Each structure stands twice: as structure tokens, then as C-alpha cells.
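Single chain ahead, by itself, as C-alpha cells, in the form predicted on its own.
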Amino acid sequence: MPRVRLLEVAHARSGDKGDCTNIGLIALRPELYPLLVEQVTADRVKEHFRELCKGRVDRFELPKLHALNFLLHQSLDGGGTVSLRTDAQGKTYSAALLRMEIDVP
């Protein structure tokens, strides 16, 4: 079974908010979300973004836009406005994630 990375077949965008970051997975087509519900899990995301996320990750499903939204709590140290971080901010969150591989049968 092939591994791909995420960006071959998702795209993703990405914000924050205070400490969390938000970030929204898209099949780029519909039979593609199957497996992205199945591999992309919660625990799966977090201990991507290990080093960075110190909180919980919540995962939630939006089929009918075959996508999926993440949030990542206590992931920017503080917040934009407090952090010592060079970038606190959750723009580049959404590029991490698709780095992630998954099995593509």
C-alpha cells in the first residue's frame, strides 16, 4: 500500500485564536475523505505536532464538505500577543499537517 504525504490528497488552511490553532483538511476529491477520517485522527494529528501542541486536539467531520476541522489548544505558546515564539501565530499549521503521510490503497 502506497504512503503518501497529506498534501497529495487534502489541501488545508489555518488559523488562530489566542492559544489554539484551528485547522480545516480538505479531500481534494470526495472518495479521498474516507481515508482521511480513518487515518487522520485526533491522537494521530497531536502527536504530529507534538512538540508544539501542549493541550488537547479535537477533531471534528463536516462529510458533506468531505473535510475535517482540527483544534489544537495551548499550541502557540500563550498566543500571538505573548509569545517570545518567532512565529505564534497558525498560518503555517495547515503546511505541518500536510507533511503527515497516510496509507493510500
Given for the second form:
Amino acid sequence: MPRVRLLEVAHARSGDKGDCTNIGLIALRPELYPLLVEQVTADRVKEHFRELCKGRVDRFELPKLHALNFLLHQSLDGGGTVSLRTDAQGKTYSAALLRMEIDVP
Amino acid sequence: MTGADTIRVANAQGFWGDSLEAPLLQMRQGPIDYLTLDYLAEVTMSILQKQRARDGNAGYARDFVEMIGRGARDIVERGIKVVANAGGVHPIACAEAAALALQRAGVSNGVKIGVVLGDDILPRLDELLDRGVPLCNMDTGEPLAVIRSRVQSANVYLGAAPIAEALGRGAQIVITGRCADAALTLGPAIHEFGWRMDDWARLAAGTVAGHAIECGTQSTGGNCQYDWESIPEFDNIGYPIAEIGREGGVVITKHQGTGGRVNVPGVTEQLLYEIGDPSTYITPDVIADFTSIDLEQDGTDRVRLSGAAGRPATDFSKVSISYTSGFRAIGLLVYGWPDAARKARKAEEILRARLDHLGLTFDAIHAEYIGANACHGDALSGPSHPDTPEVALRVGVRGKDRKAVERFTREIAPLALNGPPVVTYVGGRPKVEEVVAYWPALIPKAEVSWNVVMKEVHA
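Which structure goes with the form predicted together with its partner chain, now that we have seen the form predicted on its own?
Let's see the whole complex now, leading with the same chain.
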């Protein structure tokens, strides 16, 4: 089974609320959505972002939009106005998620 | 209520700092009924509060006043209504400045400005705490009393009702302080169509329309990850327009002849932007369900949104509180080929040791290597190639002791001479900044009261 980066099968946008980052992950085609649901679990996302995200990861499903929404708690070093990070608002975290690899049939 | 079956609500400002030309272009490039401008990010309120503390007439988005002056004739002659949260922490001063700008432009007679008041609860904080409203931090659960002495601003997110009332009283320009971003769009729809405040499906539709356009071009091709290289004419990118129908139909579009692109993937990215649980998007007016939304392409640069479900709003309003929380400074040194990243790491090591020798301690010391791993960290970025042309060491500290942070800023430049080679020092000595932190809280709606003040402009 070929293993590809999420970049090949999805697009994404991320933003912030306080010390929490949200990442919307959208399948490039509807038939790819079940692969995202099956493989891009909250646990895997938490592991993927272990260096950046100190809290839990929540996942929500939007089947009509073929999309998932992730909340990465405590992931911005205290939040946009406090953080010492270059990406203090998690604007590039969407791309960081697209580095994750999944199996495609 | 007016007779129109569809209104065109155009957004021309996604944050304070967005394009100065967009509001004028939105009015001149095609027909619109409403121009909405969203100036207030979480951090903006505390900046405005500081400005007001220094100058009693300040505390609002000055860009807005300039825009009113430049666009006065368009607003009046085209009959466009402007709804903006430009009031910041001083909506009255903003309205006075806007009135003056209209007078100077010579188109003032009879123009009405509606000012929404009631979001600012800073003067009421002690009274609220005394009466047992704890304003606990929504994330940590701590009561506000812990940081009470350091609070800079406290503003309730108001909803669409005050905006609709101001329009109903004849306002051509509505100025609010803190309000829900989507309310800038929902307010006009409620006013035009007479939607009831318990018509949850329509309120949800108007809210989703507002969310889709509130971040400027993020729904017309800006900052869009999907197939970004094929998006046409970024230099002429059109800002978004929501066509809202009496029955709650919504189409996201932009003016013909502008650049950018409105398609389903792009609008989907924006719908997912800065949301939590998509089935429970909470605003002061309604809880909207994004999981029931259908999107379809409805012609070139037109995306139809339908199916948004709504539920009754909660009994609480969100409060955005900012408070001071120590100091920080961030400095930058750029290391060149070869082994740029290794040099930057060595410099960080040296700097940390010197801070130790000086006996300086901080709440946080954070180093990044721009060009190697700054945004995503080591684990995701992987090792830096030895031939990487350059890497910037970006190092910052945060702490309660201003003197320690100040001392840190004097330890960066010396590294250019007494550290690893092939280095250039960028940007002068770092500035010490006061850190303003954000405290989200809930307040019972019964504790919130708003009112609308009308101001008529005469020459």
C-alpha cells in the first residue's frame, strides 16, 4: 500500500484562539475523506505535534464538507500575545499537519 | 424592514492593518448595500486600551476615520451603509472623529451615525466581582481576582441586535466596540428582512455568511492553500461579498473584474478557520451548526451555502479581558554558510551560559533557527542541510523582571564579535515589550446591557 504525505490528498488552514490552535483538514476529493477519518486520528495528530502541543488534541468530523477539524490545546507557548515563537498564532500548523503520512489503497 | 429580497454585504477589512484601499474598491467596483469592516483582533483591544490611557480621545481604529474621509462621497452618493467595529474601546470618540471627517469631506448634512455602547465592562469589574460574578478563565478555571490588579481591558462580545437597532433608527454608519465578528453581517440582514431573534435557522445562515466573509480575502483566494499557484491576480484580489436572501439563502462572491477566486475548496478553508466544535459555533445570537452546511459552485466565483442549522443562544456572553503579564524581548542574528544551523546552535549555547553567569533567570527562554525549523520545530522539520545558505538565530526571553529582560537585550549584539563566525546582526538592540495576556471569560447575559446612541452630522 503506498504511503503518501497528507499534502497529496488534502488541504488545510489553521488559526488560533488563545493558547489553542485549530486546523481544518479538507480532503481534495470526497472519496479520500474516509481515509482521513480512519487514519488521521486525534492520537496520531497529538503524536505528530508532540514538540509543539503540550495539551490534548480534539477531533471533529464534518462529513458534508469532507473535512476534519482539530483543536490542539496548549500549543502556542501561552497564546498569540504572550508567545515567543515565530508562529505565535499557529498560522503554519496547517502545513505541518500536511507533512503527516498515511496509507492509500 | 425594506423591500429588498437580497442584500449584498461586502467585507473590506479582516483585521486592523488590512488593505487601506479595499473599502474604497468594494464601494467603487460594483454594487453593494453594506460595507462591513472588522478591525478587532483579541490583541487589538489591549493596544487600544493603552492608547486611551495615554490620550483620552484615542482608543479606536484610526484607519477607519481616514477611510470615512476618503470614501465619504461614495458612502453618501451610493447610499451604502457602513458597519464597523472600529470603535475599539472608545466608540464615542470614534464617532466624533468620523463625523468630523464627513464634515471635512463636505457631504455631512443629515448623515446619521449609530454608536453601539455597553460592551466595555472595565468600570464595572469590581462591582461584578463583589456581586459574585467570578469571570473565571474559560481555559484554566481560575477566578479573575487572581489578576484583577493587572487588567487592562474587559469587553463583552455583543451581538447583532444593537446593530439592527441602529440601522432601524436610520444610521448610515454604525460604529461598535467589541462585538461578534459575524454580527457585523447578521445585523444588516436582521434589519432588512425583519428576521425574528428566535428564527434560529435564518440567524444561523446570517452568522455563517458573516463567518465566511469576516476575514477579508481568506474566502476569495487569499492565504488559500488549495491550488494556490493557479489563483489569478493576487495584486488585484477582490474582497468578499455575501449575497443574503430574505429566506436565508447565502452566496459568497466578489466583484467582476477583480482577481482572486471564489470556489468550494477556498470557502471550505474559511468556514473551518478559527472554529472549535463545528456543530456548536457559539455567538451571542445563535448556536450555528456548521456540520449541516452544503456548499456548491453556483457559477464563476460564486459559492452557495445552504443548510446551516441553528439552536437557541446560550444564557452567557463571552468577555474578552486583557492583562499585563511581565516583559519580553526577542533578538535576531543571521549565520551564513557553511554549517549555518550549527553555528546558530552554538551561539544559543554560549548565550544561555552567559545569561547563567550573570545570574539572570526568566520564565521562558526560547530559541529558533529561521531557515531550519522555526515554525515547526526539530521533530517535524528534520536536520538542516550543511549547505543551507543561511539560518537566523531568533532568541527571546519572557519574565516578570523588566531589568533582567533589559539586560538580556544587551547580550545579543556582542555575539557578533565574540561568538561563532560568518554572522551579521539584524535590527539593532531588541526592544523590551510589555506582555499582554488574554483572559476569556463568561458573563450571564442578564448582567449585560447595551444601548445605541445616534449622532446626526451637520456642516
